[in-house]
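Next up: a single chain in structure tokens, the form predicted on its own.
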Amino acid sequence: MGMYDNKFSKDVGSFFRSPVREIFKRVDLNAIYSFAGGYPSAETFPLEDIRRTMSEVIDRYGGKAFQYGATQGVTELREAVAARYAVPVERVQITSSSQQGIDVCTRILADPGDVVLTSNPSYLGALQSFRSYRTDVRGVSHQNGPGALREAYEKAISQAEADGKRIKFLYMIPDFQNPSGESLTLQERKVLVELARIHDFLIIEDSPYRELRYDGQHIPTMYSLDPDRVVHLGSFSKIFAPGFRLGWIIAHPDILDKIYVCKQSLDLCPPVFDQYVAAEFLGSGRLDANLKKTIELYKSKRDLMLGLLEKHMPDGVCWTSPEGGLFLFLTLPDGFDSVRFYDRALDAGVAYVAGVFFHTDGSGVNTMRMNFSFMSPERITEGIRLLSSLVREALDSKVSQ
């Protein structure tokens, strides 16, 4: 027993380490072929535009840009977000990252033991937040299609009700999900919103990748289907730069009021200078111009990775073909253990994230998440060749099983 063990809160026992962050502690990302993180490409950071925008912000706002600001966010950025997404400004709250949006929503909505429903697999950072507040996280696996989705979620809802538990909210990434890269159809979104109405729970719609679409047509948000029941989370991290640590929440004013009070005890206000820069960047059209280049770059990297997997991966391995976002998801033959295989891959110089960490029930042992945005095309090419060779050897020798 450690000398501080009896000093920590009960919540500490519910924390768990991110395996992705543990990877970053072990290795230099630039020294290996890393498909592990959800990092944007540094090529997409418009450094000269940012430099010019920062100077404009200082000229326009002076010392105000470096002072404390409103907890809800600076008016200029809230108005810019409201205009971009066609919502009233009173429904916009700026956050210090989309991750804070997930955490603060959980903090104001869920008590220990309350049920949080999510997809299986789901975003690891969200699972960390839900468990840190000692909620009962229940992942739902289902086949594609509105009928299969309805059946799976109705079963999960019935089980929670039979257990005497309250379902507080459903957490969903409907566009280019992390980790799978898959999206919900409009009909599937309608099914989930209908279930939320019938069983009286909220939906947290996490949409950090929504604007990174490379193929197909944009699908309406879940928020647009029921603005009073759905809380929509967005982020500048994937469409601008993650170092600014800025996101937003779009929700009913009654929900935002509780978030407003809660955030006062967390960070007082989001970073003010960063907000003015984001507002100027968004309002000037520079964000959209840069986003167009980002989409072209990521589409080419996605296409490259899909082609390389088809060329080099052995039979029995399959993967998702996302229409956008930063990730695709590999499924290997039954019996393949991507956690045991990981050290072998990392020793050889290639990293991924084992899919089991995104599952709430220990399933997905034979899966892995792959990022295609971070590395250069040349390193993606060499990394996929290396990983494919290692997988082939493992399957042949059954070392991973």
Given for the second form:
Protein chains: 2
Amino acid sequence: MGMYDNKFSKDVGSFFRSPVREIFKRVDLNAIYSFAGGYPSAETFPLEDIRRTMSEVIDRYGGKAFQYGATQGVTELREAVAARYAVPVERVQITSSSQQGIDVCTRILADPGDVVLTSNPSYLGALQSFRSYRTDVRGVSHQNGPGALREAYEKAISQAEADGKRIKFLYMIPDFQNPSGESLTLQERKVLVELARIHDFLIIEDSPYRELRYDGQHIPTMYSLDPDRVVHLGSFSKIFAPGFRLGWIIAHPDILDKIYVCKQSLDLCPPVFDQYVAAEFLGSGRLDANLKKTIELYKSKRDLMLGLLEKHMPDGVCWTSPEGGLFLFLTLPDGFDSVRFYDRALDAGVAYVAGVFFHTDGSGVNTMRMNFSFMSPERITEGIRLLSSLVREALDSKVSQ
Amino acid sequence: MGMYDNKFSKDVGSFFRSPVREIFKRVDLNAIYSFAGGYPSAETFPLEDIRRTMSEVIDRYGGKAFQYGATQGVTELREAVAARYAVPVERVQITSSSQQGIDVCTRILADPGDVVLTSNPSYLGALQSFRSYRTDVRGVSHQNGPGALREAYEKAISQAEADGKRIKFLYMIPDFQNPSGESLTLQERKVLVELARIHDFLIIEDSPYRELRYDGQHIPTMYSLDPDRVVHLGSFSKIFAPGFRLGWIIAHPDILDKIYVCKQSLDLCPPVFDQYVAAEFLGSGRLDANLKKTIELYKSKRDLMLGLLEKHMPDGVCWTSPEGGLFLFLTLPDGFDSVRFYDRALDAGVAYVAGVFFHTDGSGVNTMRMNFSFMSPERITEGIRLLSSLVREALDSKVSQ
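What does the same protein look like in the form predicted together with a further copy of the same chain, given that the last one was the form predicted on its own?
Starting with the chain above, the whole complex follows.
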């Protein structure tokens, strides 16, 4: 027995490592064809605008930009977020990353054993956080259409009630979901909000990709359907730059009050200088100008990837066609094991994330999450060609099956 | 019953607000004489050096500085911290503030009901974190000398054992403690490390002020006395600038591994650009050049404050004479209630933190924490004059007693 074996808390027993982050430890992302991360393309970071804005922040705020700040976030950034999303500023809390938004909501809402409902598959970082608090995470597979969705969730809710369990919240990424890339229709959103009302649980709406829409019309947020029951999480990572680690929570002030006190002991306040930079970027219109270019770039990359898959992937492989976001989701023939296949792909120089890791129940073994934002068009082209030939080879040889 | 009354987790019931942060919500720190915060003086932030360094980071790292980073922190900063404190880089985790270091250690080590030992008084933000996890926080009043210290801690340990409780760790700020400003001697550090070995618990050594020494000799860290049993927390907040929200943990790799996985779900990684700026500042020697000036400034402010207290405070008031850090601690005559007195002081335009808030047992009602780093010498002078006259008035009238 090691020196520390009896030292750790019970929560530690439920921690699990992100397989995505483990990939990043193992390989240099720039040395392989990587469809694995959820990384924005570095070329979307407006370096010269950022340099100028940083200098302006130093001129305008001086030492205040490097001092401790308010736990809720600096007023300028809260006001800019409130104005952008047309919500009262009392409903805005700035977070040290959108991941912190997920984590702090779980912390203030759920006790060990409480049920957290989510889609199956769902965002890995959220599953890590839910499990780290020893909650009972239950994934619901989505069928198309509001009727089927209602039925699937009603079944999960009845099951939880039959098990004598408390449902604390439903976690949902309604826009361009990670990992599937798919969105909920307005009708589907309404069904889930109605179920939350009937069965009296909250909804955490995680919305990092919402502004990256390439086709179709914006669909109302779940928050807009019931602002007192839905907690809305946002992020600067995909619309500005993840290196600032800034996000926000929009919620009823009674919920934000608990988050505020929790955040005091978590890290006192979000990074202050970075918040002023983000506020200036938002307020000056630089963020929107840059976002417009980012959307054009990612739309072209998505189109490129869809065309390449069509052209190169063997029969029996299918994929989602997302209207926005960073990911599409590949489904291979039954029996294909994308975890076993992974080492071969990585040896050949191409990375993805095995879909099973996003599933709450060990299903999705024949799926892969594919990112289209990170690499250049040239490398996407070569990477899809390579991956397709490896998949074809595996399907032909049946070695991976 | 409100809509959210049955929604929150059990932890929320143990959250308590920082009275210090509540003061900051209530008043504009620049409009009053504030001895309340633990704020560095904004004049110590080297704005032009920071501006130049930020521009250099953009030139050197480009988009990488704004991308997602490693959960452990960026290599350059980990290496700079490892070199500065002569520890292996595998023992360095960068945190999104030193407060996060305290919080994440509590999270991975303690279950509800576990005993956390600390000095009485102790750092308020640490008490918030410990209590938020529903631990059993037990403060030990320090008597001078290693023998008395051993006796006091042995008593607390025996009591915990008699109560059938598990001691998970001892939390200690050995250098220029917050709030008292006092340090542990080498002999006292050895006593505590020995007790931790005998009774098999860990020690969290929180060390944000260590490099701010104005007199006397550096005393070895508790970490150096037992690097496998002591977890050392550091911070850039007092030696560089708190607005970056960066700190570090130095610990055995088996402990860091749990912290690493926990941090994945907390916030993925620390702010990336800020880390590169801190690494450049450390590596270029700019941090040390600036720190030298900061130490001179704070030493002169401490001397000023000690002289003013001597001159203006009425008989019966005494205070600590710290060799470093940001605080000194005032003890008023028995019966003086510094919480009741607080409103009168604030109305007159002077703020401090009532000492009772740092105590684990409601004692210290007649004490005050006084910061000497934040204000200008002129405002320190006027503020101490004002506070002294208010104290004199209160003692004369006995109204506050």
